[in-house]
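The chain below stands alone and is given in structure tokens; this is the form predicted on its own.
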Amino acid sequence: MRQRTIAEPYKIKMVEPIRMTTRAERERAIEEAGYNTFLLRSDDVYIDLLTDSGTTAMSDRQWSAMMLGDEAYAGSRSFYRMEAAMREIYGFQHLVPTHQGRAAEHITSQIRIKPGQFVPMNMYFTTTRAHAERAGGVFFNCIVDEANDPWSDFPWKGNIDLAKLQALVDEHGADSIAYLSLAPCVNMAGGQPFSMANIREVSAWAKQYGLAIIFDATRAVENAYFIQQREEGYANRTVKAILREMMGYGEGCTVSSKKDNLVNIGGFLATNDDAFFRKAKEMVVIFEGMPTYGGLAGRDMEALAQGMVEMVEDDYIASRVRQVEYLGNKLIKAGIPIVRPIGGHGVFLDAKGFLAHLPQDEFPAQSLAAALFVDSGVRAMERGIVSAGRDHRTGEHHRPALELVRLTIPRRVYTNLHMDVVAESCQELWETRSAIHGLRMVYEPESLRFFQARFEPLVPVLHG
């Protein structure tokens, strides 16, 4: 029987028109930029794979439901339905809102961090490890080797090695681990999944020092459908029933809720630990509002709660990854290199093999980012060295073993048409990869640098 065509499970409402400049805009666009592509004006962006966080088309249930939102300064009717939401979809007794899931990250080092602590997590995410470092806290990367290995087909690159975890205990004792930070769906390594088997033992290992973990949570749904397609046992249980087992491992969440909650802005923390959560609750007093909207409007948590319902909808959550699939395949059946098996919220080019004539200090996903900007006015980000920033004791750049660029799919926005696009440019550029030349960085910031680093071409650019 021939297999027939899945379309997307929605209609479109509403459009927002979209132009593509010309090459000789575009090239002085981003040499304005310092060939940053974060520094872009979004005006001169043709297609926005920059992020998928806060991209989101909201739907026509979640505008409604910002219609009904409480805006009262205690005791908002819109945060009980958004405690309610969080405590059918997660799981989780405690619920503290924030205005995004950075928020929730300091508060959750603040409070559970003690200097000189380690903070393991399978592969670092730039806030997440900014936030425990500026705490005091010490990064431990406790994920597989396979995840290093852009090549590998290994499906649970986002695993963790319990063999770390325990020669991390071995050498310091248990006491030396503030907690566990675990990302479902590891976005630096590629939008990698971990397998609900290597979570439940990683859980039996903590409950075994008593050691919390708690959970980025901010892409678990995509993971949540990693383990449904992929992982024996799960094939006829629903999205929404997996992510409910998987937080169940956990003592408590970080979310942004810009990505999987399908909502422009807000954010999370969840917890079942009463004394964390009380501590929470004064924290966020301090930095973000009231414990009942901590930095939201009522009309925000309207729409996140009706966007963690329509989040575990299974027929959307494939829809969803079968089109990042999409990008992913014709790339790979171009020849082209990237991060295999493809991920859950974007698909990263391996620019040490794009760029092969590059070594890694000419900021290979730097420029190459930059260069699929000028070929064809689609944005995308760096996810290599730069992101990775410097050890702050040596001040030597950390060199991962990943130098990427993210083309990531925001939620419910493009047609598989804009894919092709991106796909034609990046076969371009590959087809002409010698001329694509590295930059030397002209400014730095002391913490996060990727957002607003400024750079300029090692080779100087003749604009056509």
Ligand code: F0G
Given for the second form:
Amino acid sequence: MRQRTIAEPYKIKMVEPIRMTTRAERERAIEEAGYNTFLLRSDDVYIDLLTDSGTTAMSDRQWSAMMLGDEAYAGSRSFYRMEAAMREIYGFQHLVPTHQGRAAEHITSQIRIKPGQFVPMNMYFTTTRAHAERAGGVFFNCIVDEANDPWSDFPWKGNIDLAKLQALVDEHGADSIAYLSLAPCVNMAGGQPFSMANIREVSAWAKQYGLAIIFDATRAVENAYFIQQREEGYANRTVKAILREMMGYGEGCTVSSKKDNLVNIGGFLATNDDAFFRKAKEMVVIFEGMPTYGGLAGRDMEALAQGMVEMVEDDYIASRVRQVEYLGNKLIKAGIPIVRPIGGHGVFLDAKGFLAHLPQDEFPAQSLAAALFVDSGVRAMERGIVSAGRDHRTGEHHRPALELVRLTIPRRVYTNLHMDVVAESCQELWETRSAIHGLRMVYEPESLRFFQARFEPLVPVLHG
Ligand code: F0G
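Compare with the form predicted on its own: the form predicted in complex with this ligand:
Every component of the complex follows; first up is the chain already shown.
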């Protein structure tokens, strides 16, 4: 039978105009932004692939649910609706809403990490690691080695390497570990999933030592989809059931609701541990708000509860990940180096392979993201040496193996014609790559420098 096209399981009810600019306008804009795509004005951007965070298009059901928001200061009906949705979909007992993911990370890190303790993570996420380190924790990378090789086709690059965890315990003892902070669809590795078999094994291992797994479940639905597609025994299970099983291996999770949960703002912490829940409620009052809203409006909690229901619909999540694959496959066909397999939330250009003539100290991924914007108004994000920051002890740059430009696809926002425009621009740059020069950093904030750092071209730009 002929392969049939599968279209998006929704139609468009409202549109938001976007504007194409001239090359001269974009050259000026990127110069003013210090060659940092985070510092561009979104009005100057044509297709915004900076992030999939908070950039989702909400459904008509979510918008109408917002009208039902109960804005009570305490005991809001909307909280109980979000709690019920979280319990059914993630399966944890206790819920603490927060204004976004990093607030849940802050609370978790402060409560669960004693200074000097290790916090093993499968690679790292910038804010998760920053909060662990602020709490005195020591980051320990336990991801499999395949994750560092953009060319490896290993389907489970988000997996945890048990041998690395075992070595840590053998050397320092289980008491030296605060908890295991494990992320599905590892963002910094290119949106790469772990397998259920791996999580099951890690969970059994952790139990032996009395160690808790606290998931960063920000992109757990995308990971559940990959398990359904790739792992033996899961093809006939729903994404919803797979997500429940996955979360069952954790004691709790932190979530940035701005991704999987299909909302523009929000996050939460969930756990089965009563003592942790009690302490988290004490802390959330200081930093966020009452435990029944935690930094969110009642209407935000309504949209979030409805988003959780929609995110586990099989045809939605299939179309979401397939759109990412549509763009990735176009780039692969054009011979452009990208991280393989194609990830769940974006396509990651391998800037080391793309700009092999630039040393990492000249910020190849930063340069490539700036060049992409100048070529077509497409905004991407650096995920390489700038994002990795410096080693607090030595003051040296961390030099991550992966030097990437992330083309992150917002959920339900762009069509595949937008993806075609992005692919054409990448191809143009690939063919003229020797003309892309490096950058030098002229302003460097102390923490999370990638957000606000400024750069200058090493070779002056001649404005045409
Ligand atoms: N964990 C992961 C895996 C994330 O990707 C993010 C945010 C957070 C935690 C923090 O959540 O932004 O709601 O405070 N990632 C965004 C991104 C910023 O663009 O990847 P937050």
